[in-house]
Amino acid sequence: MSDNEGTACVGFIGLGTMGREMARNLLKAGFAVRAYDVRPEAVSELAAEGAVAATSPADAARGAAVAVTMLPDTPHVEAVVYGEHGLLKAPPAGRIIVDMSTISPVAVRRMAADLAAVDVAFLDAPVSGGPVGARNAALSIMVGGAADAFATAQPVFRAMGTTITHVGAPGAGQAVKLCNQLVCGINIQAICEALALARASGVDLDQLRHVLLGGSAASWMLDRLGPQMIAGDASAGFRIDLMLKDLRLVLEQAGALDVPLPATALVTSQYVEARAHGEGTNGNQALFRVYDRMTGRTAG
């Protein structure tokens, strides 16, 4: 694929909160986009902005230089690859598939091997930056797979992200993303605990956040999610359900490799508690409500 993006077609499969914004940025960058989602209304919305509506994953990939998937979990990606109208039977013309979901590294390696057997390159390219990063084409993209396929897909990545790194063989992108989610989850938990302790101590939480942001405790999560935690705003961004799925993948990978992750196990149990209390579709910052319930106090 040349840098003349206006001549290239990308098949895009998965138009959820993240995928919709990523596909829009491909359109803005001059790519032709063939879009598919299981929800027809999502496809119609993007078609109104210039995409071509596709009726299946195979149809989305038809004539495309690259096919991109952005889906909730491992089984969804496997269905798109192996299904009746999937990409194994009907790969994109450019014979590169880029999965930008967060899924199992083991599944990635299996799909990469099966696709390589029919001369199709599979890049696992999960992202970090959330809905805001997706909207602003400012995602961090960590990519596993063949170096030549990574180089060919660079124009596609540049339309969606700003930090684009080839991190190794198939599955390496997912391994790096799981490390990212481990840090994010524990960081959110630490912020919740600091807010809970400060609240019980009678400290103004806005002032606490201001002080912490000025020192070594500063973090992206404290900056972006701290105000919502303090205000008691659980509105959806990156959902509790998705973070719990990611943390379970972290523990699955750690278990397979005999790596103890006690802090990750603890925060995962708190995400389970949050979902058990109906928080699954709320934003990641809704973890603070676990501390509301444990302390008997509420935010705000």
Ligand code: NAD
Contents of the next structure:
Amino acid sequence: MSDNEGTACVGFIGLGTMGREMARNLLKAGFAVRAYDVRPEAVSELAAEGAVAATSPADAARGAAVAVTMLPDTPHVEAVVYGEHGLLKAPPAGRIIVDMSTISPVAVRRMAADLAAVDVAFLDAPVSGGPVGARNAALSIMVGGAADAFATAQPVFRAMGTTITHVGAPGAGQAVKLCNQLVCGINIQAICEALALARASGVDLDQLRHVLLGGSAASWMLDRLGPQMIAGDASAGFRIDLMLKDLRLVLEQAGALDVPLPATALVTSQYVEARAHGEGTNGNQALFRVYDRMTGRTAG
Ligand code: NAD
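Alt. form predicted in complex with the named molecule, vs. the form predicted on its own above:
Now the full complex is given, and it begins with the chain already shown.
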């Protein structure tokens, strides 16, 4: 498969916040895209932009070099692989499935083994960079699985991301992504604490952000999510419930490997608190509302 060849076909399953942007970038790069989602309106939206509307995972994979999945959680990916019209029974013609969701590494290894038994390669290729990275085809993509399948799928990855790294055997991509997520979660929490203290101290929060971004406390989260935290804007991007799912996967992995992660455990509890207050579908920056409640002060 070469870049922009115009004829290679990708089956794309899961056209949500991230997936629709990634599928659009495949179209822009010249791939034919067969798009499927359980929400018909998401399929119609992509079809209006040049994708072929598919009616099931099997239909999306039909004739495709690679099938890509971008779904919320482990059970959704398992349903698409093992389900009645799933990819195990009807794999793509190129016999490569790339899951780009964040899911359990244990489930990845099981699916990779079941698919290998029918001569299909399964790559776990979770991403970092959020909806903006997805839109700009600037994702960081961490890939576990067979090296030859990784090499074959390179043009597909290059249409969606800029940092594309093969990190090891099946499950290794998810292991790296879980490390990424614990850094993101603890970083968001650190920003919330700084903003809470600055607000109570009567410091201008925009100025605080500006100063921190110019020094050693700078971070992607402060840059991208800081303005929304300061404005009290909870609109969804990466949802609280998806981050909670990721942090629970981190703690599951850590538990299985006997690795204590006290900071991750603490911030996970705060995400549970946020969801209990109805913030599950809000964006991650809504973690700051936990600090609103703890301090009796509000943002915005
Ligand atoms: P999303 O919920 O916006 O999109 C998921 C899509 O999958 C939805 O359109 C849903 O209708 C569809 N879907 C669910 N079950 C399906 C099924 N059985 N068959 C076909 N389609 C199905 O989620 P998202 O924000 O796009 O995230 C997708 C994955 O990427 C998650 O694992 C998430 O943790 C990860 N991720 C998200 C971000 C982010 O900033 N949003 C960043 C990096 C990674």
